[in-house]
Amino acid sequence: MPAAKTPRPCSIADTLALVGEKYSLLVLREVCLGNGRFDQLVRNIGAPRDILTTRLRRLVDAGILTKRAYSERPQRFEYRPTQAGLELEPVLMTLMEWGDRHLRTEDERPMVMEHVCGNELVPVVTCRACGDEVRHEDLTAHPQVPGWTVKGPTAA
């Protein structure tokens, strides 16, 4: 089957266009951990300075981070997550949990997050309406864009 001229409209693709570039989610990780100064970001992420500058600018322009001066001489800035940025934090936690489960052994985990209740955080996606844990077999997709089905574009 030939490739569609226009890919499926998708919020995942739109989100990845903002945060899917190399280092972008790592920037968000560090900023959510409270490491929002440029030198901290360079040290903790290992990104080249020019690439990091580009990622930071894009995340600020997208409304995911804010930039605020903390020194006038020399002029230096720190970055903090906006509400939109904080709403991505559960995604980071879920990615971390997946990586811990599938890419590491129990004693190789580089970080453990503690919830305010005092226990280790193990993120679980639940249905807002019923509270049940979300499982693949319980989901049904309903495309909302005219001309698209679950299988792909409808015939023209």
The other form holds:
Protein chains: 2
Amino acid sequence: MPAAKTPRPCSIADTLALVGEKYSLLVLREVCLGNGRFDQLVRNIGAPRDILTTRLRRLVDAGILTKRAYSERPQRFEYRPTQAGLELEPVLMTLMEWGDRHLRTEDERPMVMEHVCGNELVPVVTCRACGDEVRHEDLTAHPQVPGWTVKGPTAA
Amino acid sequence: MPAAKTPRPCSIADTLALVGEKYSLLVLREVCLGNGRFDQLVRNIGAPRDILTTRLRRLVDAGILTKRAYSERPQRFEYRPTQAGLELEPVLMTLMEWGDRHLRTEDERPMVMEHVCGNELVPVVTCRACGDEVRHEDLTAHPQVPGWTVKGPTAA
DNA sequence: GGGGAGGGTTTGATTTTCCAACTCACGGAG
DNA sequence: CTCCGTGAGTTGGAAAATCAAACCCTCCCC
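Having seen the form predicted alone, could you now give me the structure of the form predicted together with a further copy of the same chain?
Below is the whole assembly, all chains and molecules, this chain first.
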């Protein structure tokens, strides 16, 4: 009997199914920066226009962006993040921080984020309960779905 | 003269160039869980074997995973995260948290992470300097690259 | 010498991407 | 009025990536 054909049930996978396609998170980046217009997105992201069209549709369907007209006659549209979209911004910040640290030297960061506290933003992922920085060795995974352990599917 | 053809220089984009392809972050998830063997990855991720092969190669080249033999004769390999790979785990946790909150109800989370502090892990992205949770409205972007503003490229 | 694993390749059919060109609806300049 | 430019996409076809299934090779065990 062959093992289960279904992959591990996982919110990481489900989230990536919405925003994990090429360009999707860059669309969110631009929209969070306030650049919600089609041609701006094309220029700043460098994506083909048709791909951008499908990504935008998907993100709107997923409830991550909204499309609103900023002008009737002539009809002109703008994409803006929803609350759910804004709540993905920390993911972007965390990705940016990793890239700055691993792919660049200190003085060649392409963008610096300033926090309202007056300092340069360095995002840190912490545990809500204790406030400590999250580190791999402090984590233990507990699968909740019957049929799945950390190691994999049980008894097909 | 048409506007620049180059997209915005950005560490988010550069990081996604390494780990943004389909399955790559799921590979990292499994490897962080300790499931570094080829057939485990195939089963738990549900990716085609050939694609997995190319993803693994890319992640190793990027310095995010290493491939080590856990047995000579017969040769058997295992992929493990490097330090850089482990430092991407917070990104995964943040994605998981978003998915749990937006795509699920409280009682159907597929996986719960336990923090060493004894509590269930709820990852929060905070500012290193002030410790406050990062929220969109507290951020200001400062592009560092000549030719680029928040809005886009300047003077082609 | 047959039957598994484990760790991949190969093959061929389907999907996606990509890029350039095209459309349509206006608004303004001449 | 005609031409030009802008915004927001569509369309068409070639090139690349994905997919599923089958295949291969090396061992180990009986």
